[in-house]
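Let's start with one chain on its own, the form predicted on its own, as structure tokens.
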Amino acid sequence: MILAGAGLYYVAHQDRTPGPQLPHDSTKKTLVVLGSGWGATSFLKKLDTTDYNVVVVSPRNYFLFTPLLPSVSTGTLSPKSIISSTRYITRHKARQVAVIEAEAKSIDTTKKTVTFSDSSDIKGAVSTTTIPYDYLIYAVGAETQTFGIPGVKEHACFMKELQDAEKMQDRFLDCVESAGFLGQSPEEISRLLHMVVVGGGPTGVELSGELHDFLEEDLKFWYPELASRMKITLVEALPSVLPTFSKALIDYTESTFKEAKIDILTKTMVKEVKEKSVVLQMPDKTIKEVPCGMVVWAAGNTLRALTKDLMAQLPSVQTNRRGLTVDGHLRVTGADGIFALGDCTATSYAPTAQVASQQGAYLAKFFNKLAKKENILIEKQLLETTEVPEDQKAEVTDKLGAISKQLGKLENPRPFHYSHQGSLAYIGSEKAIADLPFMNGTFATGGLATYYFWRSAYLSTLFSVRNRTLVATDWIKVKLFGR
């Protein structure tokens, strides 16, 4: 125990006290990274910054572990437990990396420049600037898709950013407290305690499960007069929830939700979100207005304005409405020096954290090899242009031959290939489901054991010892003391 504590202290101390870094080098190429999500962060972790001057531009100065965002919305986890400072990653790199908290406003593909502005509440004398780039890593992600449905932006809570989860938690507790206000009618109590989650993907399902846990493990003890009135409804336009999972796991999830008294409305479309209700188109095409206290929107992604502007600069080759078209090496078609990854691209892969993370790691490896290739070319040119004594010519010839072999290996890098590591989702009641690759097929499992596997998998995926410690501590605190 003492040794484990000492080991943890040593690792934590190393994390908190990064050593000196190489300074900015004007002879190196400038590599600008837009974003701080899964793709960008994975890229930064794997990139050897020795050969580049790296600049990171993002509206938030931290990485957010999005799969655990539903746990923050119900107080299971603290917000700080699932974020990791971008500077934590960049301060441990070999060369200094400039991290700028700002929002990219425009990209000039001809001049190869990026213009960005400070989007924070407090601004300095300079809040907008333009910088040149040699290479641009475009990883800005996507924003929530509302499908143009009236009232979604005005009245629904989203579940994409940290502030969304905190806002949902506040609104949920406000609904509970308002339901307990003296003299409230039974009809109004039922409305206030009805939570509607829109979107039957992993986020919507996990959020519904977390809300149920909050009710069963906490609210029914502190609000016994209200707990029995709480209602959770999950709305999905498709024929089933979790469409990417196997049929057996979909059925298991639906039966678990039925036991937990979570209503699932499939083949049901939202037509409008009002302040105190949601208007639904039922499977039989009838329109029904359902009173509710809160609507959480967890349905779909759409392109950011910056991505649309970038595509508009390349109208002849960027015609896919789903996102940027890239080649096998993630180079943006028609744009010199721009590489794109994650939710802003139109590929055959699902827009998941797992895909973006693997793309980031691939690109880092690609740029590490690119730098190595350029260094070898410089060495080759130097050997070819330098006069050497007669007795050393054989040695130089051998070196040039070895260099040619190295260049041959680096000449044609392999294209990106996604390796699916499985799908996980928490469904509440200390149960989780998993679709895992096994031999040439998949292995589907669900239940309590899968729930512990889900937790251990997420713990191992977190980017730092600090985050793993904080998340594990939060889970222990909730088990002992509640939310």
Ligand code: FAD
The other form holds:
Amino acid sequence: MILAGAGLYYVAHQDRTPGPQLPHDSTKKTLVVLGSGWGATSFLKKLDTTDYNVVVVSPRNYFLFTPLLPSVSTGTLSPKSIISSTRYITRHKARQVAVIEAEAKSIDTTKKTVTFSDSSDIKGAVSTTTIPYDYLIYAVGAETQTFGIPGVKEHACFMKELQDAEKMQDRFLDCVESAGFLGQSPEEISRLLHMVVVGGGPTGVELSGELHDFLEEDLKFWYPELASRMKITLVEALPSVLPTFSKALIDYTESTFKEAKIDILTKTMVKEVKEKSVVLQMPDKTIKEVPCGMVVWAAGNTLRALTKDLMAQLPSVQTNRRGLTVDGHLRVTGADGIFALGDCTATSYAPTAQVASQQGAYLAKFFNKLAKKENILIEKQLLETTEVPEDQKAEVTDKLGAISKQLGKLENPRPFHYSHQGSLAYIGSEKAIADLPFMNGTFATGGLATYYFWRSAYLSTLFSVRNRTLVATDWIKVKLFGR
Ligand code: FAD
Ligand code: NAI
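Take the protein just shown as the form predicted on its own and give its structure as the form predicted together with the named molecule.
Starting with the chain above, the whole complex follows.
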């Protein structure tokens, strides 16, 4: 125990006190990274910054581990446990990286510049600027799709950013406290305690499961008179929830929710969100207004305005409404020097963290090789143009031969190849589901053992020892003391 503690202290201390870094070098190419999510962070972690001046621009100065975000909305995890400072990552790089908390507002693909603004509440005298780039790594993700449905933006909670999870937690607890207010009518109590989750994709399912756990494990004891009146409804427009999971797991999730008394309304579409209700189009096309205390909107992704603007600059080649078209090396079609990855792109892969992080790692490797190639070309040019004494000519010829071989290896880099590691989701009641690649098919599993597998998989995927320690500690705290 003491040894493990000392080991952890040593690792943490080493991590917190990195050595000096190389300074900015005006002879190196400028690589601007937009975003600090899965794609950008995975890229930064693997990039060798020795040969680039890297500038990271993102409205949030941290990486958010989205798979565990629903757990923050119910207080299972504390917000800080699932974020890592971007500066912490860049501080460990060979050359200094500039991290700027700002939102990219426009990209000029002809001049190769990006303009960004400080969008936080507190601004200095300068809050907008434009910088040139040699390469732009475009990893701004996507935003939540609302389909322009009335009232969603005004009245619903979302589940995309850390603030969304915190807001949802506040709203949820507020509903419970207001339901307990003296003299509340039975109808009003039922309304306040009705939580509606919109979207039966993995986000909506995980959220419903987390809400159920909060109710069963904690609220039942704190509010015994109210807990039995709490209702969770999951609304999905398609015929089933989790359409991307295998049929057996869909059935398993639906039966687990039934046992947990989470109502699933499939083939039902939300048409409007009001302050105190949600308007549903039922499977028979009738319209029904259902009173509720909280609506959480998890209806999928849409492109950010910045991405739409970027595509509008390249109208003849960027025509896919799902996102940016990229080639096998993630180069944005029609834009010199821009590479895109993750949820902002339209590829054959699902918009997941797995894809974005593998793309980030691939691109870092691509740029590490590019730098190597450029350094070799400089060395080659130097050898070819320098006068060499007769007795050293054979040695130089050998060197040039070796260089040509090295260059040959660096030519034609391989295109990106995605390796699917499986799909996992937590469905509440200490049960998880997993579709895992097995032989040439899929192995579908669900239950308590899968839940422990889910926990260990995410614990090991977390980016730092700090996050792993905090998340594990939060889980123990909740088990011992509640939320
Ligand atoms: P993001 O990770 O969203 O990062 C985008 C970055 O760009 C952010 O840092 C953002 O602040 C920044 N940005 C935004 N606008 C600008 C701008 N104008 N200028 C500069 N920067 C900007 N996937 C899985 O594989 N497994 C899971 O279990 C899973 N769980 C999820 C749970 C939830 C609740 C959610 C919402 C998603 C989940 N996903 C999961 C999906 C996964 O999070 C996304 O696919 C992944 O985040 C995509 O990575 P990205 O880098 O493209 O975008
Ligand atoms: P999603 O796109 O997977 O699901 C959204 C659902 O909302 C759809 O099924 C859609 O039919 C439904 N919907 C849309 N509008 C509606 C309306 N008006 N009324 C009722 N239903 C409506 O979105 P989600 O869950 O946010 O996931 C986004 C991406 O992130 C996906 O690629 C997903 O795989 C990934 N993800 C993966 C997780 C995991 O693997 N555990 C967890 C969370 C997200």
